[in-house]
Each structure stands twice: as C-alpha cells, then as structure tokens.
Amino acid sequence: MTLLLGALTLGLILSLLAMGVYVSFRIFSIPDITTDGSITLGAAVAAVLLVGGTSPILATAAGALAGAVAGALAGVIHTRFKINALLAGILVMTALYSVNLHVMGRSNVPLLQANTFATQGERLGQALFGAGPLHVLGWPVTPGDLAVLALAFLAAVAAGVTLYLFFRTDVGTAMRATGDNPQMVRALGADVDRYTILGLALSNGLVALSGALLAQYQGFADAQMGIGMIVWGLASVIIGEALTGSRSLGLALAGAVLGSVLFRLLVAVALRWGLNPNDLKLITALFVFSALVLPRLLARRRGGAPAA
C-alpha cells in the first residue's frame, strides 16, 4: 500500500508537469525542451528558500515564478530573435543547468530538516487521525502519507481548474487561437508573439511548480532531476488522450492528470516486477515514440484500404 500511495502522490505532483507540457505541445504545437531545465529550476529555488526558513507556500510560488521567467525567456528567443522554437528551448535548457547549480550552490540540496509541504502534511495527518496507522482496504497506512496524497490531489485539481478557467477568458481564448491559427490571429491585429511568450511562461510555470512540489516530497533537489522530463510529460499527455478519447480542453486537462497517475502506477508496477531502473528512460522514450507513430500508421492503413 505504501508503494501504491507513493506512486499516486508522485503521479499527481507530476500531473502539473503534464499540464504544462500540454500547454506548450498541444495548444502551441511547440515541443519545449525548456521543461527539462525549468522543473529543476523550480525545485532548486524552492529548496534554497526552504533551507533558509521561507514558508513552503512562498517557496513553492517563487519556484513556479522562476520557471515562468525561464519559459518567457525561451519565448522571447523564439519570437524576437526568430530562432526555431525547439532550438530556443534547447538553448535555455542548457543555460539553466548552470543557473540551477549557481542557485543551489552545489549539485544537491537536502531538505531533511526543512519545513516543507510534505512535513506539514504529515503533521496534519497526525493531528487529524493520530500517530497510529490507519487501515485502508485491509492495508496499514500512515496518516501522514494519506494527508500528503490529499494535498497533492488538491494541488492537481486546483491547477487544472484554474488552467481551464483561464483558457475560457479572452486572453486564454486568444492564446488557444494563436496555437490553432496564428495567421488568422495576426490578421485580426493581435500580437501573436506576446501570446506565444505568455503561453511558454505559463507552461514552464506549471512545470516549475511541479518541480518545487517534487523536491519537497522526495526531500531533496538535484541538478540531474530534470533529465528526460519532457518525455515523461509527453507520455502522460498521450495516455490521457487515449483515456478520454477527446482533445476538448476540459477532458484533455483531466486526461493529463489521469495519464500522469496511470503512467506512474505502471512504472511502479514495472519496478516492483524487477525492471532495471537504468532502463526506465529508454522504455519511456520507446513508449512515447510508439504512441506518436502508431496512430499515423493506423490512419494511413485505413485510408489505403480498399472500399467495401
């Protein structure tokens, strides 16, 4: 049960990453590699502030804001300097590796003695249910683990609802239109570059928020923690689309959360069955590759089949 709760909690925390990737990849059609650096930046900023005694709420918000700045920088490089979006993300991600090391002052910042959302959740659980283990479906569970899971669930729901409501506003609708048809938006007199920069800032703000919460949950921030996270986010989005069967905004955001949780559960089961952890990134990349290629192959096969 502890493994299951841990997988659910990690899946919910990383669902913020999945929603950020959804914004850049599905709404703006930009595979933003900045993700790999901004998730570490969010974790690094939050960890340093937490070690210094800042409250978890302010530290987490500062981490998210730092990620938004990194995303905006990638947007500026792409729009103002006319550099390919993929290359702009690679440039910012590469620069962020050094920035993250400067922020942390070393390659790893432990949070064992810091006051984090995880420690607050544990105290909340003990205050509500006592120190003894609870029994859920016959399995012993600590109150702290349940409380942290509940906080991660609330964070994912709050982010999803806020993002949904934002994209229903005039600015959000204009951002979605920019991703769908930038020529039309430009013809209407709107600033396409501004909406692109804002979209990448929003995307990486969510990614950095996920990193800040992830660092607090696992108890440390590490300079290497962002490697391959863009692939993780893509896998979550693709699984979510397969689960919901729709790309409408509300279902897509819900699917991103469900996809992240399900993907984390699959990873936990695979590791429990003896998967070599060194192969995890390789298998994730192969899964995303298959999920991106198979629909096209199936559509091409159906299109080339003789009519009945």
Second form
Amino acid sequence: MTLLLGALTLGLILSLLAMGVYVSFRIFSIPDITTDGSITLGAAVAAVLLVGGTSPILATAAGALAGAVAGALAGVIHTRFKINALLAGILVMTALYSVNLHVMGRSNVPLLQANTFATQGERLGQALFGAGPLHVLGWPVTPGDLAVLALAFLAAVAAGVTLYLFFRTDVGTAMRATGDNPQMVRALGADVDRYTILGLALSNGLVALSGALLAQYQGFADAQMGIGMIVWGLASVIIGEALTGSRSLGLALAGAVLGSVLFRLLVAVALRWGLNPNDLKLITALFVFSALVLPRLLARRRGGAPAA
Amino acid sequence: MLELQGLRQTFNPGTVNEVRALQGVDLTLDEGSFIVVLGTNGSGKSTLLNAVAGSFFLDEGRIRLDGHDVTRWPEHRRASLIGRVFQNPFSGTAPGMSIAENFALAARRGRPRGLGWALAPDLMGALRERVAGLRMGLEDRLDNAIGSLSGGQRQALTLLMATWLRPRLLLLDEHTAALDPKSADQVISLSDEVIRRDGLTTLMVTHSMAQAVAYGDRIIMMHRGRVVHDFRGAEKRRLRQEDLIDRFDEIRRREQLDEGAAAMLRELYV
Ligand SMILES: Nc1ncnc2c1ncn2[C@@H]1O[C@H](COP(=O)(O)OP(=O)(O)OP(=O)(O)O)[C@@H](O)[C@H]1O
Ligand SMILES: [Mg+2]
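Cool, the form predicted alone is there; where's the form predicted together with its partner chain?
Complete assembly follows, chain above in first position.
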C-alpha cells in the first residue's frame, strides 16, 4: 500500500513535468531538453531556500520562476539567434548543470531537517486524523502519507485547471496557434518569437515546479536528478493520449496527469517484480521510441495494403 | 493609401540561384481601390505582396501605408493594417483549433492580447451571424476543428477572418487558385461583396483573366519583377479577356525576340 501511495504521489508531482512537456512538445512541437536542466534547477533553488528557512510555498514558487527564466532563455536563443530548438535546449541544459551546482554549492542538498511541503503535509495529516495508521480499503496507511498525496493531487489539479483556463484566453489561444500555424499567427498580428519564448518559459516553469515539489517529497535535491526527465515526461504524455484518445485541450491535460500517474504505477510494479532500476531509463526510452514509431508503421501498413 | 517606391529584392544574391524577384516597382494605390495583379509565373507577384506584408525586408525601396512608413516594421506589426488570404487554404487557418478560436485570433488582429476570455459571448454571437451569412452551414460547427473543412470553406472563413476588423489594406494572393471551379466562384464573389461593402483597398493576384476583367477597378501586369502595364478607369472597364491575352502574347514575343537577339550576338562575338 505504501508503495502504491508513493507511486501515486510521485505520479501526481511528475504530472506537472508531463504538462510542461505537453506544452513544449505537443503545442510547440519542440522536444525541449531544457527540461532536464530546469527540473533540477527548480529542485536546487527550492532546496537551498528551504534549508535557509524560507517557507515551502515561497521556495517552491522561486524554483518554478527560475525554471521559467531558463525556458525563456532557451526560447531567446532559439528565436532571436535562430539556433535550432533542440540545440538551444542542449545549450541551456548543459549550462544549467553548472548553474545548479553553484546554486546548491555541492552536488546534493538533503532536506531532512527542513520544513517542506511534505513535512507540512504530514503534520496536517496528523492534525486531522491523529497519529495512528488509517485503514483505506482494509490497508493501513499513515495519515501523513495520505495528506501528502492529497496535497500533490491539489497541486496537479490546480496546475491543470489554471493551464486549461490560460490556454482559453487571448494570449493562450495565440500561443496554441503559434505551434499550429506560425504563418497565420504572424498575419494576425502576433509576434511568433515572443509567444515561443513565453511558451517555453511556461513549459519550463511547470517542469521546475515539478522539480521543486519532487525534491521536497524525496527529501533532497541532486545535480543528477534531471537526467532523462524529458523522456519520462514524453512517456506520460503519450500514455495520456492513448488513455484519453483525443487531442482536445482539456482531455490532453487530463491525459498528461493520468499518463504520469499510470506511468509511475507501472514503474513501481516493474521494480517490485525485480526490474533492475538501472534499466529503467533504457526501457522508458524504448517505450517512447515505439510509441512514436508504431502509429506511423501501422499507418504505412494500412496505407500500403491493396484496397479491398 | 499604399505607396511603393523603387522596390528591389534579390534572393540568394551572388549564387547560382540568384533571382531578381523585384527590379524597381513603383506603385500608388488610392484609398478604396481594388487592384488586380496579373503576370506570368515567377514574375514577382507573390514577392510583391510578401514585401508589402513584411514577410521579408526589402533590399531597396520604401513602403508607405496609411500614412506610416512601414518599410522597417516587422510582419506582425504591419498586420494591424493588413488583412491577408493566402493561395494555400492551409496557410490562413490554424487547423487544430476550432472555427471559433480561429476567429478569436482574428478579432484581435493588431490589438494587444491579454488574459481576456478568447471566446467572449459577444464575439460568438457576431460570429454565428456572419458565418451563417456564408450559407455554408458552418454556423452550427463553430466548435469543430477548422482542419476538418474543405479548402473552399477554409478560404471563405480566412477571408472573413482577414476582414473581421476592417483592414486598411487587403492582400489576396491567388486565393481561389487551389479551389474547384464552384468553390472558386463562391469565394471570389464573396471577396468582391466584402470589398465593396467595406470599401477595402485591395491587391488581388490572380491567373484568371475572367476574374481580372470581371472584378476590380485597375489591373497591373507584372513581368520579370517590374510593372509593365497599368490599366485603370475607363480603359480597365473596356478591357476584355482577349485584350489581356494579347498583351501576354506580346510580352512572350518580345521575350523570344530578346532571346533570339542574344543568341545571335553570342554567335557573332563569342
Ligand atoms: N524566399 C525566396 N527565396 C528564393 N527565391 C524566391 C523566394 N521567393 C520567391 N523567389 C523567387 O522569386 C521569383 C518570383 O517569385 P514569385 O513567387 O513572386 O512569383 P509569382 O509572380 O508569384 O509567380 P506565380 O504566378 O507562380 O505564383 C521566382 O523565381 C521565385 O523562385
Ligand atoms: Mg505567386
């Protein structure tokens, strides 16, 4: 049960990453590797502030903001300096590795003594339900774990709803159109470069928010924690699309959350069954590869077959 | 209204692919005039419209529009004055977004975009009415992705979007060329209707002689990056399709003559 609860909480926290990747990859069609650096940046900034005694809300917001700045930087490099989006992301990600080490002052910042959203959640759980284990569907769970899960759920839902509402405003609509048809957006008087920068800032802000929460949940920030995160985000987005089937905005965002949770559950089960943790990234990469290639192969098979 | 002075544009200068697409175009459009642009393939018609719209910055020349010198304005800034319909029905709309959302974008052309609700109720009301006016039955499908519509429907909607806020200048680049004859007729007469109703200053590129004689109040003919003929007023009204075809033949004959002369000179002196 603890395992399930943990996977759910982690899935919800990383659903912010999935939403961020949805923005860059699905709306702007940019596989933005800045993600790997900005999730660590969010974690690093939040961790250092938390150790210094800043309140969890402020520290988390600062982490998200730092990620947004990193994303905007990648956007500027891509649009203003006409550098390929992938390369712009690689540059910023690489630079962020050093930045993150500087922010943290070392390669790992533990949060054991710090007051974080996780410790606050545990305190809240104990205040509401007492210290003893609760029984959910007959399984014992600690009130603290349950409260942390609830907080993660709230964060995911709040981010999803805010994002959905934002994408229905004038700015948000123009942003979505920028990914869909930049020529038209220019002809309708919107600065495509500006919206791309804004979009990457939004994406990486979400990713860094996810990183800030992740650090608090796992109890540390680490310079290596971002490696391969974009692929995890992609996996979640793809699973989400398979689940909800539709590309409509609301369903896609809900799908990213569901996909992230399901992905974490699958990972937890696989690890339980004895999957070597070292193989996790390899398997995720293979999964994303096949999810990207399979639809095309199937279409070709179908298109190539003689008409009946 | 629109004043073009000495426009010159060379693509890929100094390479084997060098193209002198505009070689000194001067043109003045009066307020409310509807100009048809004719010319052979590659004569620079699209380049001229793109230069006015700001898709690229000119090598030389000045563009004044509605009292502003817009020569160095980026495309999105000029869009506050210009409405555009492209040849390709896929160019003018965002396929993955709904009809209504596409119009929400058009309704803020050249205006600041903030955190206001894109599909505001008053926009939706006006939209339903205007789209119903197209008599294509699209008013009940405003939530459908625009990518699911036919080319003719998309061009009609793009025209409506381009003129939703009255543009100071309307640019139409072969906007019926990719359509079947029936849709093309529908879209061209809709264009004429909107242009007349709102008194829009318009530049329309076409390859159709029939459209050129039937619509507009002035015809310019381009060749090799220059304006070579300019018919207006009574002359434009008297013009028949055969006259235009004659002019094209004349251009072609002169071309062959030039090439013949060049070949002769080469034989004599090289
Ligand atoms: N961006 C560009 N880069 C390089 N060459 C270009 C570019 N745009 C146009 N050209 C070239 O400039 C010349 C004029 O092209 P343009 O598209 O203006 O012709 P057009 O009169 O619109 O022809 P058509 O009737 O075929 O549409 C062509 O030789 C074209 O290949
Ligand atoms: Mg053309």
